Each structure stands twice: as C-alpha cells, then as structure tokens.
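Single chain ahead, by itself, as structure tokens, in the form predicted on its own.
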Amino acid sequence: MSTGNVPWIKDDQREVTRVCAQTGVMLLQHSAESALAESMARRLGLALGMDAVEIALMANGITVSTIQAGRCHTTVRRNLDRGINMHVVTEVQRTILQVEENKLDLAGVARRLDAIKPSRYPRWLVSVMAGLSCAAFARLGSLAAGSEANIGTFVLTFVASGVAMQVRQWLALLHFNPLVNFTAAAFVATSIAAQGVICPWVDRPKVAMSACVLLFVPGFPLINAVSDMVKGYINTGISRGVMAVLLLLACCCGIVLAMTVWNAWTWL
C-alpha cells in the first residue's frame, strides 16, 4: 500500500527512515556485525531529529520504525550479501560521526551514503598475498612437524593456493553461487598441490596439500556468527554461523573429489 498521499506521514521523516535502513542494509551486506549495524543506524536516525528509532534485523533483512511527534512511519529493506568490506564499514561509520558532529544535514547524509562504493585491491595482487600467505603457513607446518620444507614445497603452495584464488575471484566475478565458488577452487588448489604427490620433486607434499586450501577457511563469517548469538542477535548468528558451515563443507567437496581425482590421499 502506497503511502506517498497520506498527509500525517512528512517527507523528512520518510527520508530519515530510509537512510536509517540504508545504513543497516549497507553495514550488513558488508559484513559488519549486527549489533554495529543496528547501533548505527539507530544514532543515525536521532542525529537527525527522530524521538525514537526501533530496528528489528532478520536474516535476509532489516525493519526501520522511526517516530517523531507520535507519527511512526516504517520500512522494510532486503539484505542482500556483497562480500566483505570494511571500507564501506569504515565509511559508513565516518558519515554517521559526521552527522552527529552537525557537518552533515540530511541531504547531504543521503548524497554521502550513495557516493560509498566497495574499495577492492586489485586481483593479482589478492592472489600473491594469498600465495604468499598459505605458503608461510606450509613452512610452519613443516617446522612443527621437526623438519624444514624445501623450496619444492614452498613454491608448490604458492602456486596452487594464488591459482586458487584466482579461481575463486573469478567465479565471484561470473556470480558463481558461493558453494559453488568454493568447490571449484578448492578443488584446483588441491589439483595442483597433488602434483607433489605423483612428482618426487617435493618433499613435503602433505604439507602442500593441507596449506593450500588455508585460504577457504570462512573466518570472518565464524567470529560474526559467535558475536551475533553472544550479544542476543541469535537469528542473524545462526544464519551466518550455517552459511559459514555450508562453505566449509563446500571446500571439503573439492579437496576429495581432487584427492579422488588424482588419487592423491597423503594428507589423510
């Protein structure tokens, strides 16, 4: 139902509302936890001259209720996920500061908030680093075992962990489903880490396998889901911590069907 004629409903107030919902949505599809979105757009919305903002969040979504002078006026936004992003988080939080600073009107909140655009590193260099990173933890791997990997196997994880992700940002890209994002990469990172197997030129091709495939463990989803259930937002929780799960089980579904594949079972 329409409320663009209903006269006891003020535009401001209607603007208020959807900013507030803008700044839960924008916060949520980005990753931040929900206590941070809802405490955002909650001073948001009294910043700019509302009594009373109450917020309900959801799985998918997010309620906005805000109330000046007795009249309640409420919206509704859906919570579509769009990768993490703390630049967005960052930024969203800066505006609201901003706002309560008075450097901000709401126009000038409105104009603030649309302007936000994700800040991504660019791809190669996202796939050196992870490279690099599952690499480093192939030769703590090796340390911990009492021996030091060779070249080999340094070299092996970097490969095939920077290829795999390459994969994964890929079919990102191609607006992959994310489990099937997962499978697919993790079944190339295991693919090319299992030529240490069938190759003697590794020494330590076990602790290629298992590095190489750091790079799908889904962090940031874990701690969220913990946080969200702690501090009482047990729906959001639960559904970030089954996502996470789901991804999880994703990934194994690759490593097996390329240990399957190549008949590489050295890890297990």
Second form
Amino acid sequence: MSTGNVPWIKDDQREVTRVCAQTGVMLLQHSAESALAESMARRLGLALGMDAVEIALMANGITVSTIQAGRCHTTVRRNLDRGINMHVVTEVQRTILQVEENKLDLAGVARRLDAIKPSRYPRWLVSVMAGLSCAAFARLGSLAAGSEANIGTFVLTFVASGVAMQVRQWLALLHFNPLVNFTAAAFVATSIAAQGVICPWVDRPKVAMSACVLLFVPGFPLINAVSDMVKGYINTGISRGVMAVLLLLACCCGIVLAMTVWNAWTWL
Amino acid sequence: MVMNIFYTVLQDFGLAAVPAVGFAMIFNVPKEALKYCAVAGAIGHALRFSLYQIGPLPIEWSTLIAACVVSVIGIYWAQKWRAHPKVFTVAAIIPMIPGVNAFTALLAMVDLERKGFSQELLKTAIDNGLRAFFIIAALAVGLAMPGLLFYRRKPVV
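The form predicted together with its partner chain is what I need now, so please give it after the form predicted on its own.
Then the entire complex follows, led off by the chain already shown.
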C-alpha cells in the first residue's frame, strides 16, 4: 500500500476537508464563538458539494469529516490562540457567503482564506482609546453611585490605563504568556494610580484605582464562555471560562503586588 | 427634576460610547463597524441605567433586557452589513460588564487569606462574586435570546 494519496478518496474531497478545517480553525483562533465556527465550516463544505460535514470541537483542536457518496475523509487541526480579531472573523464569513452565492469556487476559497491577514489598529491609538475608556468607566461609576469626582481623578485614570495598555501590547509583541502579561500590566496600572493615594492631589483615588484596571477584564472570553455553554458547547465553554477566570486572577496578583509595594490598600 | 434625570441619562449615553469604541479597537473590529459599536453600546448602557436607576427593576433584569435590545439591533445591522452580529454586540455590551464587582470579589478572597477569616470579607467576596456572575450570565443569555427565540433552525447571516 502506498503512503501517498489514498486512492479511493477523490482529490477535491480532500481539498474541501482542508478548507473546512482551515475555516473552523481560523474562526476559533480569533475568538469566534463555537457555534459560529462549526456552522461556518459545515456550510462551506455543503456549499462545495459534500453530502454531509461533521465537526467535533475540542478545547484546543478541531476535527472535520466530510462525507461524499458514502466516502468519508477526516482531518484534525490544532487550535493555537491568536488573540481576538473581529476583522479576520468578518473576512472569513464573507468568503463563505460568497461561496454560497456561487461567486467563488474551491480554488478561490483556498486563495481568499490564505490571503486574509489579521489587521490591527496602531498601538498608540489603542492605548489612547483604552485610557479614554477607563476614564469614561470612572465617570460612569460615579454617575451610577450619584457622587462627584474632580478632573484629576479622570486624568490619573487615563494615564494609568493608557500606559498599562502600552505595556500590555509591548509584552504581547514579545510573545509573553498572557497571564504574565496581564500581571505585569495590572501592576503598572495600579502603581500609577496608587500615586494618587500617596500624594493627595486627587480627590477620589479609590475611583481611579478601581477604574484603571477595568481594561483587563476579559469580557470577550467571559461572554463567549457563557454563550458557548448556552448553545451546548460545554467543553469549549468551560475551557474559555477557566482561561478568563485565570486572566482575572493574574490581574488580581498584579494589583495586590502593586498595593503591597506602595502600601496603598484602598480597594476594599 | 425631569430635565435633571434626562441630562443624567444623556451623559450616561455619551460616556458609554467611549469604552464601546475603545474595546472594539482592542478586539480589532473593522473600521466601518466602529460606529455601530458606539451607538449600540450607548443605547444598551443608557437603557440599563434608566431601567435600574430610575425604573423599578433590579440590575440583573435590566441587564438582560438591555442585552436583548443590543442583540436585536446587532442582528439588524449584521444582515445589512453581512457579518456575524457578535462582531458589533460584544464590544457594545463591554460597558455593562461588572469589572469592579469581579475584581472586588477576587481581592476580598486575597484579603481573606492575608488577614484570616472574617465574616465581613466573606460577605464582600460572595456578594460581589455572585453579582458579577449573574450580570455576565444575563449579558450572554440576552445576546443569545433572539437566536433562542426566533432564529432556532436558521442562521442569522
């Protein structure tokens, strides 16, 4: 028996299985929810002429089987987390919608999927926006509590979270583990905000302390975890939820470390 | 008095748009979709604010209703713009995520370890942890609600 192509599986079925697996993995890697990854991979296979496409999702991998005329072809791909990127998710989905409208053939899909490059916003812009977001959170928090804070509190929050976001992006660029990354960045954010407690030029340092770390709340993984579980993908939901809680705990370590170093226990 | 409440809700509306856009940029939402995130985030947060601060509802139910509304808006735009609704809606509900509660619960647990057991710290940890859990569950279920009720056997896009 030859170790090359298995003769009873046609080459285009093999190729369809490959693009289905690639679609599923690209969606999972960029933090799409499991239901989307599964339905997109299935719809792509059906649109390319398969009789059935079966997909099993695991916490860090995907198995795809295509069935055509009673013949079955299965492949497994490993899923490495590439970070949240909605641009990739949108592009992959639009490619598959084009296939369903018969505007793209098999070779075209493979070309389009390979050509998708994750686009990113300029790092300084993201940092500025993260700083503004946390300053807005500080204002929203005092709005809900019906209290007031002076402009110094918001400026301190802006600086603390903007610098922390810059640190976080820089460490992510150096391929540090996200847990290490979040601990270090939360330490930086709390250290800067703690200066408001030490030198009392800010009237509500507690607001700044709690608002400046809000950019580290893993909102996307938390929401994905619950919606995966609601839609029946319990195992991917649990793994995403555990990762989100670990990221929160990592931030917590950074905050406690900073509060210990500066002796500013204002949180509770 | 009425003007005062109106002004507060308007302020909430404007402020909530900022984190919605900020987090949309962290999630690399395409540039053309940022305005949808901003509007949906502002509508969701201001609606929740009016429901639980001015209206009679508890925060969890207000969150569920606001997330449902954001999800319906997201589906409408998703069909027009040919993308999955989560591309807009997750960034839009980020301002409603109970980050302070989640961190307070974890820090209270750290304090329990540091200072030893006290009823007060345990109360802080459990109160805040449960609140964070229920609000996040309400957000995710609210986002899934149109899919659970109307799009049962057919895809949104």
